[in-house]
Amino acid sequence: MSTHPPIPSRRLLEAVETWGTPLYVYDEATIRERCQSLRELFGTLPYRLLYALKANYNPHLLRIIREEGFDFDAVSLGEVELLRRALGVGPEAILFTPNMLSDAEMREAAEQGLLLNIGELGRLERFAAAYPGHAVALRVNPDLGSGHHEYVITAGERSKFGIPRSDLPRAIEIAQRAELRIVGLHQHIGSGIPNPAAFAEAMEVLLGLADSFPDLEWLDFGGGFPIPYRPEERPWDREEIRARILAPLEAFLHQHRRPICFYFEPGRYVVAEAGLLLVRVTELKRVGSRWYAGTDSGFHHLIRPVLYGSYHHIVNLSNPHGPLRPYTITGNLCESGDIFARDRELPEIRPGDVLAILDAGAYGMSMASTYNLRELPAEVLYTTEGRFRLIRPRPDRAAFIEQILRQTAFVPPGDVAQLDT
């Protein structure tokens, strides 16, 4: 990993002067480079890249990713609606992989012409009864999972996702009875998979199932490509990827002579390293031998450290050459777990310093909340022309509270005008 922001520190401090903190900043060049590197990697295969919208759904970033030739992996009708309205994307560019879908959502998705990727036998039966003769895809649980934390392992015996291999004969029976065409098989074993070997092992499971599905048009191996968060971590070795992943796919095509397309669903890999969260130090506090550096952000803006125990490298932009000292970097929420880093050695931190929390472009803003009634950060894009562009303004506090009152139909005391209506 890089221990430096992808954008020059002096430019980041300029952004803070303009838009304040907390502030999410994204580097367009890094996003485009990650997209291009994946296209180059899979370039000799019949492949399709689907960006996993849940990693970061800012429409300005989606436009960049779309320009780089990606389609989309969507898991909710809200994500589908955003793609339609923001980018004019139709159902042909979306693979819809919901979880625990309701009947109403199923009907709406079918009416929109979305291809449903179904991971439950019960849902497959209800789809078959409602839409006989339609095309459908199956999400398979390959009975093994992997990921950077137990909460993001999305396959295996303890996972709620996918149809277990042992239930596939029943799925085929349901499909045949309703003349459904199973055009795709999908799996996703986890997020931030530590090494290509686990990915390749699950991939072999899906390849081994292909002959049982005569209408098959594609195999989707999901995402999970990791990025190196810690200084000692390294990205997947490209030669190992070629040996463990690309070579088996080429062998499959040569052996089966079927027009099969291979799908991949990167999310984190595309946007994580492009994003950083800028926060300002509001307080220094000593408790025993430990120094706490309090900031104007918290886990409501970046939940990964408290939810997954995740490491994010932190840089002191204001005092990069100060003497190294250990600090526990905290947020401003009324929660003991509101910690970005514990006992982390950083150049001397002073009140007012600006810290950059790196590799925050994925599952940062997309998982953010207004807990403690604190507003969301602003977001800016650093373009390939070297200019900043505001892509989401910081909410105004008064307007934020007014929205709550309006949404709850609450009438403040003495507001006669509202009482009359």
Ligand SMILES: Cc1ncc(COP(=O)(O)O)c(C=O)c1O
Contents of the next structure:
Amino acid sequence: MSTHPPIPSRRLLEAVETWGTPLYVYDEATIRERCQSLRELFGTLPYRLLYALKANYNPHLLRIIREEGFDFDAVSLGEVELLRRALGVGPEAILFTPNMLSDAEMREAAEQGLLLNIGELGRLERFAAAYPGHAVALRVNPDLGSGHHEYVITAGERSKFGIPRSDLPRAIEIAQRAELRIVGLHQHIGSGIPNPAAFAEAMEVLLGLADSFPDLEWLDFGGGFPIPYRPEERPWDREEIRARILAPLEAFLHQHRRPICFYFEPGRYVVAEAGLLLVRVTELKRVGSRWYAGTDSGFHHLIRPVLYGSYHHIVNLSNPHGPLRPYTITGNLCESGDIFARDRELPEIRPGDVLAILDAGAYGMSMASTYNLRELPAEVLYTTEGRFRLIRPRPDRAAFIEQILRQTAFVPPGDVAQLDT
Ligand SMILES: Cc1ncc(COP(=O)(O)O)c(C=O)c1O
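Alright, leaving the form predicted on its own aside, put up the form predicted in complex with the named molecule.
Below is the entire complex, every chain and molecule, led by the chain shown above.
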């Protein structure tokens, strides 16, 4: 669904009336449907689904995903703490896969009872020295990576992630010496993997390694399931998934007769299509032959177009049947690259129109910043009962600036006397 919002336009405009723009809106039904479709897909196998909350960590969405039976892939102690405080989720429901972990973080993770997924030999050595006899998982670099952009390819020879295959004998040696139990092997080759064949090829690598690990309880193939962002793109073909991904897993279980569970860590697939960013056109400007439509948002709210050159379909909600014209849709930041779409054919845009930037539920709000001291957007959930619920209010500007003053321990001149006393 990348050309139409999952929520009726009339309702989205109502939400704008109530909460203004910029506004993230998420459709609960889409999230639940994506969760259920994954459960149905993997249901014939021993499987576990871990939602990668880096895609979107709003606790209201986490609760929905938890209700749908997901555990979690967490990459920082912040994510772990949010899960604990928001949902009461403990270490048994989390696989902790941090990158370039510090000693202090390792100690904290171990004290919390988190299962640590280690992707560096040096870290494995330090873990072995500190926690002999413990269970641990290894993140492997299967030498094959894939993704929608160079920056999200997380395996292969140019990647900082995972233990290269050639270093695995050394990892086994370290583990054996400290009597560590390697209970899981993990890989995540990238995000937005264009086809099941690339995923399956890397999967074969991990399956081929299983026999070298006698304590193995699970294999984790990571996330990376794509969504169609452009109108001409299609989701992965279900039949191809069955043939290339499910069939080899079934064959593996049949041949090896080991009670191995298969883990998957989807992020984008679960939330991307459920979310959209509503922005208002503040300026219409002609420069040479080009029309610029400036909006009240920018890459501080949705960085994907700027960071990855990503396409997001845009709909003019206020004037859907206007004559088509090419527009460059920009944000309001002081950066020339602050552009959502270049020379995009859209129904005539007028100042004040509301545009919907689609498929923005993943890596949108979770990567947002307050650059230029512009506040974060508000977020609302469109429930399965067809009602809107505010799930993150728009920050009040005075409180936002007050927070900066407090965080920087800065004392404005008028307040000095008060502080000194
Ligand atoms: C370790 C790990 N697992 C899962 C994911 C989720 O990936 P995606 O959102 O493409 O499914 C990521 C994303 O970068 C990741 O780093």
